[in-house]
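Read the single chain below, which is given as structure tokens and is the form predicted alone.
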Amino acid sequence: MNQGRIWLVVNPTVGLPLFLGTVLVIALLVHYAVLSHTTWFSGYWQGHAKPAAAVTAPATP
């Protein structure tokens, strides 16, 4: 491990707690930013799908 020595200076049970937090708080950001600014989101998840193209025959020569 290339950044081992960084337990030295930082003890692991606060160093661990510290990172994984952080992945957790930006993650819980990421997907709150999906949620608020998308208008598509919310009804994917509610099962609302789009009205199906009209399928036309090709044209025949």
Contents of the next structure:
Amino acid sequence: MNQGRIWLVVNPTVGLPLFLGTVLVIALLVHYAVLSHTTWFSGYWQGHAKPAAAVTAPATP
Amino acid sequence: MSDDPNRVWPSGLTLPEALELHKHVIDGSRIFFLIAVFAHILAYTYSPWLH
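Instead of the form predicted alone shown above, give the structure for the form predicted in complex with the partner chain, please.
Full complex below, order starting with the chain above.
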């Protein structure tokens, strides 16, 4: 909380959107990096079918 | 507004105004942090990440 005087130097009408916009850009970059460097992220969106073994009903005689 | 001695340039805010604004910025950042921690816990639990 000791950085409050930054707003005496940086005009909030510029500093706030810049700060929030930067957080947004970083978040998008990180999500894109994970999406493009893993299989499980896109696999999650792809929606794999449940493995058959987990849903087989007991064989009725 | 023109030559108020309490207003500090270049931003033109007074010190109390700047500190009040910053309190909201810090509170918002803390809420963002908590949400991010929760999201990372979910990602660690339900994804192959780090397993």
